[in-house]
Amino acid sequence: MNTKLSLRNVVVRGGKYEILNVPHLDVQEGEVLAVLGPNGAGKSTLVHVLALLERPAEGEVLFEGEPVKGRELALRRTMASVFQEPLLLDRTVGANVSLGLSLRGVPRGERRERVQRWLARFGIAGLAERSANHLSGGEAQRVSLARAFVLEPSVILLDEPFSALDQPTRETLLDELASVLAETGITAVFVTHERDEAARLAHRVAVLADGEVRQIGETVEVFSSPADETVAAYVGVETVASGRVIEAEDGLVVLSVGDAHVEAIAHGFTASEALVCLRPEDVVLALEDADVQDSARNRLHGVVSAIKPAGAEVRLVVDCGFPVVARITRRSMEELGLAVGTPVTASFKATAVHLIPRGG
């Protein structure tokens, strides 16, 4: 796979402070790279640098392996951007979508055909003559997406495009965007602070914190094997506990964690201490006296110490000598009769445990 965009030793400063420091980053041709991280991590600055809208104080941006310096304007015309705010002009929907084509000198007949096609693709063909000032948030963002894709760009950069939308609208647009990206094969960088969006759209994920890329890799890899505690927090690992290795043989590592023992499959693990990481969906809860038949090597007895709503689910914290977080449906919680103080068994497989090495 060829590299489309690259950063080398890029530093962006705001006054005397570093906003961004990226020694190395590659965006492969045809991939969707999600940039995930908290507010203030430097995500928008990163996308502005990649879009050639901001020059770094140090380092360089490469396009298809060649420095962009002196070619910024020409290369920007091969890209398109979509931001959180649609930034539409006081014109009709059709005129907004057509604007970029007009500025690029595309013939009128071709402009008309491409605009109609992309308006239809995003379900807004019936709004072509409506003023952009009279659109809902979801409609306006559909116009923004159509305006970007109508250009048939080689790279599209999306900076939290759905963060201001309600949940049903966001879900629908995520599905439509995923479909369009798959159909077109356009190289895309998708910036978000929502890990579910990153998981649904991206081939690879880069986790950004304090202006630095803390981890980058295949989406499944980053979500299942975070490189450090900061990455773990942003990819949905809700149980993170310090453990001491008491046995390691043939890939099975046994750790003392709080008052409990935890078994993990970790071939080649040699550290004496580790952070024990566990995703909430990998934890199964049962009443303490229930006869549960499963293959989980870890069965920890504990007591429910906290219950918090989490959308359609419920987030439960179980005190097993250290806090273990599980997520279950409200119906399951009601059927089990779980409440704060209920004795339970928390089960999880050794393969579900990820270890971050600490110590020699």
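Positions refer to the first chain, counted from 1. No experiment lies behind these values; they were computed from the predicted model shown. In this text, the rigid core denotes the largest set of C-alpha atoms whose superposition between the two forms falls within 1.5 Å. Compared with the form predicted together with its partner chain:
In the core-superposed comparison between the two forms, C320 has its Cα shifted by at least 2 Å. Annotation: Cα of L252 displaced by at least 2 Å between the two forms, core superposition.
The Cα shift for N9 between the two forms, taken after rigid core superposition, is smaller than 2 angstroms.
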Contents of the next structure:
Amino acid sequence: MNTKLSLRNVVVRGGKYEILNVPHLDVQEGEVLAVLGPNGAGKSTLVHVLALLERPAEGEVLFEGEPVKGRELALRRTMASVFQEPLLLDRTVGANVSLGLSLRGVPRGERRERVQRWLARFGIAGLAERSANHLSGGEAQRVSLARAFVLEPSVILLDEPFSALDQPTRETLLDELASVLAETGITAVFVTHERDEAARLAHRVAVLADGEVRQIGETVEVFSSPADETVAAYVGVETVASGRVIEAEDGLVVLSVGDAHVEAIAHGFTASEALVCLRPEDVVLALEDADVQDSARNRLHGVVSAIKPAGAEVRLVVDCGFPVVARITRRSMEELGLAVGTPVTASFKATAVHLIPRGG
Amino acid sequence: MDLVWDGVREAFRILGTGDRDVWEITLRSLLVSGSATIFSLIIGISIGASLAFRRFPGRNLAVTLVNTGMGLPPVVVGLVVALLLWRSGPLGPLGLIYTPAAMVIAQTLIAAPLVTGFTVAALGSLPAGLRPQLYALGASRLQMLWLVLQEARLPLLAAVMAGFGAAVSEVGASLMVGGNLAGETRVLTTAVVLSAQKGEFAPAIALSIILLLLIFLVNLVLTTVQQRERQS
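Switch from the form predicted alone to the form predicted together with its partner chain and give that structure.
In what comes next, the whole complex appears, and the chain from above leads the way.
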């Protein structure tokens, strides 16, 4: 796979402070890289540097391995950005979507055809003649997405595009964006502070904190094995595993995860693959041979594969064909006599399983 | 009261009969102040855009100077321009003193700070993220400037109105650098001053009515454009 955009030893300062310090970052061609991090982590600055809107104080930006210096305008015209605010001009919706094409000198006939196609793709063909000043938040963000995708860019940068929208609108747009990204295969950098959005869209996740990339890797890997406490606190220490849907009926979804089967409650679930997420406090551990009376639908057999202290509690990883993380008090651990290698049963309710659909 | 009523009656007689001198003076006012407005827009929008978008040391001082310039006394501008254009002055050889060109220069200097100030305010009222968004859409620097000026077109119309209003109504500078020469540099304001000084109030009133009508018409047109745009 080729690298599309890279940062090398990039430092951005605001006064005396370092806003961003990224020694090394590669965005691979065709991937969706989510940049996840709290507010003030430097996410927007990172997007501005990648979009060639802000020149770093130190270091350089590479486009397909070559320094961008001196070619910024030409390269910016191969990219597109969607920001949190749609920032539409005081013109019609059609004129707004057409703007980037006009700036590139695309002929009128082609412009009209492409604008029509992308307005239709985002379900706003009927708004073409409407003034951009009279749109709802969701409509405006659809216009902003169409305005970016109509450019058919080689890279698209999305900076918290849905964070100002209400939950139902956000869900719908997230689905539409996922399908457009899957369809076009455009290289994308998607910045968000919502873990679920990152999990829904990204092939890889980079966690940014205090201007530094704390961890970057496959989505499942970052979520299931956080590199440090900051990342852990942010992504949440929990079980995250890829699953394939075997059956989905009446809201009960059965997935094959590793060697095991997991049952989950998720109404209207249609995807064929999903990330299976489980909070450690929802997992109950018992010795293999113990006679447990509970209503949990999932009862997986495994062995303790790791024990890590976490304050007054301990974090146990149980290998059930895929790693399941549980959290129990030190006292319970001693009472149960748990150690690495002990066979145990991990139980959790189907309602405790959180499914994030994957793929278009 | 007779003085006033006679003056007003005579004024409408002059307006009604279409006195040639009056129309010539009106046309000259429009030409001189119109040109000065156009020049002040070119200067004011350029400086205004730099002040609105660039961050440099001394920017606050520069903005303060512009705001001070918005209240520049026309007499002072007239004096400075007269000194520069005086036959023995630094620009004397150009032979511009007591010509309409000298009046255009003076009125441009009076209107430019107003246009600059209004431009800074108009561009400053646009969302901060708009410029990066336009660059991200592939705009060059010039394309970006053109787009933001279009986006700020409604508040910028206020700059046009203020600039033209200041140019057409000032009298001090026009008198000093134009000289109020009949058939050459006499404009509405200087003609009013002259008539009033001579005690001929009727033509003074007539010319004042024309001056007010002129300002009213220009503002009417611009305001209509502004309101229609805003409603669309």
